[in-house]
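First, one chain by itself: the form predicted alone, in structure tokens.
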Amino acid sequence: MEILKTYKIYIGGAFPRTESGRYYPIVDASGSTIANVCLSSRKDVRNAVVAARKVFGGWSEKTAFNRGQILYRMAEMLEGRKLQFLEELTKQGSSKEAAALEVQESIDCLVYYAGWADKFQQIASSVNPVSSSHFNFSALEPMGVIGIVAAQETSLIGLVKFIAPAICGGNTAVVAASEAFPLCAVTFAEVVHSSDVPGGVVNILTGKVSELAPAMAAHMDVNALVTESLGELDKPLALACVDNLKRNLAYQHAVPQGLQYITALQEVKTTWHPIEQIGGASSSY
């Protein structure tokens, strides 16, 4: 008889089974059972939002340059467990093209981010024209707690795309994995256990979207929610996100790169430095 493995779920760095116990079964494209996974629950939610909040303030002040290099550390461990993943990603229904081209976009897409991460603050900050004699400075700063449901269609790029600039930016990150196709979403957590992110920066959670998702929305202590959209549920994760003034990002088809995702989960921090003026020339003190 064929043992199928149960897919546990990643928080504060373990890999616990949901508190809740339930689980769901994952079918081929013939209805074959090929595995069981963690169907978790509000309480997993909370656990793991307290996790992420734990660690923000360390992953925070960690130099740009390391989390940069984390990154990178997480896109080697990727490509060295490559035919796992395409193993999985077969099982779910891709074909063997679609699932190299899946991995390799995934491998990229933390590249590219690792590359990012030293660098985009160059790019969106700003030196302000004021009009009194005063420096005026715009830097970026990471928003908090991010809670992500990882685009549905997909099984590993559509959390990939959605963790990595989170994570760059200096953010820590509650997922939802996609629903159907879950089976590299925890795998996709071995990787980052291995990879140097301290845990509870990335948690990553299996079930369903449609309690997993109004779940973060609600959460006080989460900063943003970040979707790619979910039909229905859009408007009521929308309304949900309005009580705490939380920033909702519901992207209609989101690219897998792009210096937007990282931007748009920071926040703008302007800083005023006086200049004094000495004997008819300025100095800043």
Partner chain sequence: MAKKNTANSQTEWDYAASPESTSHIRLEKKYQLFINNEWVEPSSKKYFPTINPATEDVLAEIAWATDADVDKAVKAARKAYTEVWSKMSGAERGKYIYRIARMMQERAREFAVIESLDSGKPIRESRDVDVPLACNHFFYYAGWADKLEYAMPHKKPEALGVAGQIIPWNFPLLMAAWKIAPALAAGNTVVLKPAETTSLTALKLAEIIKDSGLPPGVVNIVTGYGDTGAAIVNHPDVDKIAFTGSTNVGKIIQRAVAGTHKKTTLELGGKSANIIFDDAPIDQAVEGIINGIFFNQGHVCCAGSRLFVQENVADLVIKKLKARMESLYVGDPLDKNTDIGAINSKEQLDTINKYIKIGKAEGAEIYQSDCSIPSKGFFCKPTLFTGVSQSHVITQEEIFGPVLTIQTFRTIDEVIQKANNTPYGLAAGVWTDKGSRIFNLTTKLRAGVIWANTYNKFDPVSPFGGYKESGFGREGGVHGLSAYLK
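Starting from the form predicted alone shown above, please give the structure in the form predicted together with the partner chain.
Partners and other molecules omitted; one chain follows.
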């Protein structure tokens, strides 16, 4: 007798059920139920935002090197659980080849961003030669709490490709999984959980996108919303983002690797640091 897995959500480093007590069934191609997953509520979104905000300071102040190590650890854990992801993907309708490709892409994506963690700052920041006695520099800082709606047509890569660049740059994330293919999202939460990622940095919810995404877009303590073409939902989401001028990144088609996905979730901060001017010594001393 096979022991079936209970698919729960992931908030603040714990695996609760949705506070609403609701669920929805996931069925395979033959129509039989393969899992009951949480139909998360707006309240779950709010709880997840609180958890994400609470750890934002700690996560963003970790060294870039350390964040890179943790992302690499996530790749290791994902590699170790490859078979489970392959099985879940095929259960949800992927071909074996497609499943293998998707898992490999996801691992590669994590390794890719692991490498960027302590490098993107060097590429995207600047020292600015101002015409006054100041050392003026512009450096990147994470935006804060990012709402992410996973690309909906895939179960794993559509989630990983948005989470990795967000947390690589020191942000924390509240993620709505693919509504139709949510299984890998929950299993990926277990990967996150076992990879030294502090609880609350990544929070993953399953449920209706039409319920979760507007809640994220309207939340006043979410700094940015990342989505991939949700059709008719795009415009209302864009409108809801305006109330706190949330950065609204609605990608048409996002690829799993790219520096721009990190920098899009960073703010540029410019500092004018004084340079002492005493005496007449010139550089020819």
